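In the block that follows, a single chain appears as structure tokens, in the form predicted alone.
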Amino acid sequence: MANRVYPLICYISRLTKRLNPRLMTGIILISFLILIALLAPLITWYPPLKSLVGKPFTPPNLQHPFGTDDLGRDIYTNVIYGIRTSLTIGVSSVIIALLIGVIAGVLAGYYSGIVEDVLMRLTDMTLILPQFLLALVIVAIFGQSFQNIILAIGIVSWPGIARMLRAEFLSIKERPFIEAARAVGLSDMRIIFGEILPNAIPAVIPYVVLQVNTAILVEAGLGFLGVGDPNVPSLGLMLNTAQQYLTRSWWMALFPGLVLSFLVVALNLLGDGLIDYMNPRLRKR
């Protein structure tokens, strides 16, 4: 048993030395938040959004660690479930954006001519519009459901991914090993998905992590404006309600705001740390 554990410890030790402090801190914080989101039913005492589980406007106490809101809902429970909502929307919307961005970036980067021109002009047109405003319009038109919010954020988040992948494809497709792949008769699909894309994706990963952060902030902004799904616990919606009672019940805004800030900082640390880790020039510093 010791013969197996010792090499594992040595490997983890070497890996830790290679990781920069920001990346390590980001991994730890995000892992902690993900664990809280997964264990939400086990570490809370009331159903989310359940009214009158306590007296309205109750300050933080042992029974309600974060207090209660204007409807007597337990703020601690809704904050914990709000973390799950934020992470779910952030990751799901970025997966949608990644699918669209990969298709657009791959086609524009590998094929030239009219295909590249059309896709890049479409990308530029989408980038011109403010991401939050476009998501707000989509949600306002199609409804405030949980699924529509995910789709809206995903639809407005793909242009940056497409542009980065296109740039990587333009660089990689001119390298000798791609010329060799063409010379031996590999099809375009095998070259794109077997040779170029695996080499291009690592450069996009840090941006994707930061885009999850942006998606969470967009969702929180929509909730703060009252455009979120009222049937789903949301940190933004909690802040929207709290702004009416700032002078009376400070805890209604404090705890959702702190948790949202903590989530954003953790993702920023993870994204910035990945940028340093994946960039050889920065890693040598």
Contents of the next structure:
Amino acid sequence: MANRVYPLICYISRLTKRLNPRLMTGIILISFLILIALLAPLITWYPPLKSLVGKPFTPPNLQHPFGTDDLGRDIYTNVIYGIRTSLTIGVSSVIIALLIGVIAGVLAGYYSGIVEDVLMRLTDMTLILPQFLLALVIVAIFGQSFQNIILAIGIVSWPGIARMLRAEFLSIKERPFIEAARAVGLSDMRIIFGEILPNAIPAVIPYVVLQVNTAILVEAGLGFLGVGDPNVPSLGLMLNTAQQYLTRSWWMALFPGLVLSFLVVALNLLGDGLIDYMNPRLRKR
Amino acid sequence: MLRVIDVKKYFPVGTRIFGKSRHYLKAVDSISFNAFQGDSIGIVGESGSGKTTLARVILRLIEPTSGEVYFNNINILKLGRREIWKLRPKMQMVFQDPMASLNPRKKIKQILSQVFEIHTNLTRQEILERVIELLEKVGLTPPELFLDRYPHELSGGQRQRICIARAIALNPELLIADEPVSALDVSVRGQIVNLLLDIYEQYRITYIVISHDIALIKNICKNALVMYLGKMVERGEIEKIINEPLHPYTQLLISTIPIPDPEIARKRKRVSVIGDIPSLLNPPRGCYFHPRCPYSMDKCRLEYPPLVEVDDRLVSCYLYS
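Could you switch over to the form predicted together with its partner chain, since the one displayed so far is the form predicted alone?
First the chain shown before, then all remaining chains and molecules of the complex.
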């Protein structure tokens, strides 16, 4: 047992030496938050969104560590479940954005001519629309459900990914090993997905992480404006309710706000750290 | 057998939004030559003379402006995608920079086995055997040591061996080597040249070696083609070209070969050349070489000299017509 664990520790310590402090902190904070989100049912003792588990407007005490809100719901429980919602929405909407963005970026970058022109104009058109407003309109039209919010955020955040991938493709496809691949007789699909994409991905990863961050903020913003899904615990929605009672019960705004900031800072650290990590010229040897 | 007839490649310069650009960069201008099975032809010229562009056209990696390329009597410039793909294993190329022409994110095993994956129906195990065989053939022993390496973990010479292995994997009939040793240390150049010669002896393939170094061509090829600014200035047997260069530009190239014996070197006729290579965008009128040529005449300034046959060679110079 011991001689199995020892190499593992060595490996981890070697790995941590190569990571920069921002990336390290980001990884630790995000793992902590993911852990909380996963363990939500175990570390809370009320069902989420259930009214009157305590007296309304109870200040923080042992029973309700973050107090209760206007409907007597436990804020601690809802904040913990809110992390879960935020992360789910952030990650799934970015996956949707990735699906659209990768297809558009790859095609526009690899094939020049009409394909590129049409796709890039489409990307520009989406890009000039204010992200938040567009998401707001989509949710307002199609209804305030959890899936619609994910879809709306996904649809507004693909252009950045598409543009970055296209730029990477434009430069990588001119490199000699692509010509070598063509001389050997590789098909376009194999060149795109086997040769170019693996070389383009590292440049896009930090951006994708930061995009998760934006998605979480957009979701919170939608909730704050009252177009969140009322059936899902959301940090934004909680802040929306809290502003009406800000003068009499500060705890209703403080804890969801703190947790949201914590989430955003953690993701920012992770994304920024990754940018440095992926750029070997900035990496200290 | 390879026949190249009047191949031209013009790149448009300064494209305008509407209409076609009026200026062209004539990278390859009317090049013709034949190469029979087992022939070896060297293409010599300084950088920017269109050697690599010519090679790309022959392999149809880029589309030429005009001309015909026959490979085993098939005009490859008229083939569709599917047909050209079927011909790919028969015509291969070794690229200039071995580091840049290998995908940095793929292991040697993957780089070599994908050639078999797309052109043969061999099983995984059979492909692995062929890859090991290939590595041995290009002198990377023991092969097991190289299978799981990445290109950046190899030395320059080893990388070029991998590139050569990739090119000969499917027993090509035509192999183009584009500056095969110029990116390598002098110490490993000889080894790679010997490897290229071994492969030539073994397979009797048609060889085209591109280099700026006429001494290298002399070691590998029987025939040579000298290019200057996209034009062919002299073509013929390498021995004759080296011993008695006809075109003044060829004389200049020959005079750059170092001679180990200082006694002989001192006796050598020095060719003095003035000026730099002119821009391809705005080549001089008449013979492209006349501003630098010690023998330039009035005629040279007016019209480009036609190719004439002198002593079993083709040369484009008014000195011989």
